[in-house]
Amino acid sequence: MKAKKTLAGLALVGAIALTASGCAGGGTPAGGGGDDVITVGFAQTGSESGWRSANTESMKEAFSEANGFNLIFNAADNKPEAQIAAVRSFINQGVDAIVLAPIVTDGWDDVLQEAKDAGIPVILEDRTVSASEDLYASWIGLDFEKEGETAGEWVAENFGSTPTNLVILEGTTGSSAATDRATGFATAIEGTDITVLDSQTGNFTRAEGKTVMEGFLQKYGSQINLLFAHNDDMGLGALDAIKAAGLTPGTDIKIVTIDAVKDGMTALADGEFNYIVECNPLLGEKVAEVVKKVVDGESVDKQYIVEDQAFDQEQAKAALPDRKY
């Protein structure tokens, strides 16, 4: 992948607060474990959604002391500069491997080169980067473009032959999830009778999804027939805004989202959402497997894509009782 310019102003002064997770006794200090303990620094985006919380728990369970790991965990509160500083801190601590869920795509060239120079392999989890592929060992995640395409295909099939006004709640600007989902969705609805009235970021959060949807409703009102949200949490925030405006979500305004966390699936089962494309957050076990192989010097694939499903109302009702997230 083509390397891009580093984000400006990323130099941070001061310590990064890192929390060792999943260790009842506090774990082994970074770089100081025994031969059988792998010390891993995990740089998470933050805790912006139900999906992210489930993803974090999956990672903590997989990188447990019982599984032979000492995990150093940091959530950057969706601040790219803080996440880069966390990765640098992991390098300075001499961890055995770094797992990174990059907030944005660009700006990683320098710090990933620093990790490579230090002999510390980096494994990408969930999202991708624009840096050269030789700066990381592997990526484990989902096909975001396919998720957007699947959502768009359902929209095109159900609304594409009728004049339909659509608004879109985008994920975090610059993230691979938002960029790829937007691309896939736009491709799928191209040539239909669907008109995109507006598209703005809600940063993958319920609160911002509600705020942006309130703005859409004030501006366009009953012109809006359909909402596509890049994740469930923004869709759930929008749902609250739609109700507050005296409209019925799922009926007056159809709602299509991506993630399939329990709150979203419940809204779908209740008829307040109309369609959800899954984005499986339970990546921890696969990531831990790849980390062990990389640290042991074994060869791994450059990417591992986890399969997703999609749900309508009846499928959501059937899936909810056994849903793990």
Ligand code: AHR
The other form holds:
Amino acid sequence: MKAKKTLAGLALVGAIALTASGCAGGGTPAGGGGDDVITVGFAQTGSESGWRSANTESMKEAFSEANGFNLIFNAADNKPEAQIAAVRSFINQGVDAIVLAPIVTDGWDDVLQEAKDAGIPVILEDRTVSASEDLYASWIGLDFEKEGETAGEWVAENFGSTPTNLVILEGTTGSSAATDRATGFATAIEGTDITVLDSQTGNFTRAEGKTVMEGFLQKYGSQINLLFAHNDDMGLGALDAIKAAGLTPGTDIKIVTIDAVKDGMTALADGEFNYIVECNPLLGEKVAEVVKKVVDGESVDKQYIVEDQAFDQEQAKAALPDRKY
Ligand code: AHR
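Okay, that was the form predicted alone. Show me the form predicted together with the ligand next.
Entire complex below, previous chain first.
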């Protein structure tokens, strides 16, 4: 296992601009000397959603200087090539570990091999990659397929025995979150009276969710009975489009989403959404624990799956006051 580096020992090189979070000047972490600082490069997807903001905050909190970390943070604006460049930059800087929230599943083999060759462990958080398991130490995330399945089961139970027209707002194409949610949902509604009129990506953003929903409404109008959005933000964008079309969200068009961030839960409690499956973004503490173990040469599991809940309108009203994100 690679020896941990002092901040001063790090070469500040790299092809891309990176934002340092924590004490880039090399402060002494609480409870230890400079030699104990673990320098971690975190390649985040971007800032596409409320979920992502909560995840970034959780990671920055866990990888704090007080906890013994020097975090080098990069958000790639959802551009896979920029994220690969960020990881390469972390390798060039000789960080102690790399944490990666991969935007897309494919295309990681080369750069993960480069990290391995440089002796730098990679820990995945949130989404998964298709690269060989030998190329990363561990993955901490959510069961996206189960999330899609839970959403689909609720839809099947509530609308499956009457002819119902559904449109779908998919997450980022090629991301494990979008692919696995689509698989789980499709399996759960198989054999029901639900017809999928259309399914397109809204890239997990409010703006694109609104635009794509406007297109659906122009094309299918009041034929649409139900919307499944792969995250709250796209559902929230769609709300504007539905209202602008003179329809009432939650009534004329039922809405099911994934994430359960505050804005989504508020829409659910207000009756504008009908059901939300949670995707827990608070992964920071677990990821930091795994990173520490890996850097210290301790053994870790290949994967840690964080549990999710699901909420209907009444459950959202009850949960909202104590919601952390
Ligand atoms: O990978 C998790 C997904 O990414 C969240 O559901 C979505 O909101 C985010 O952008």
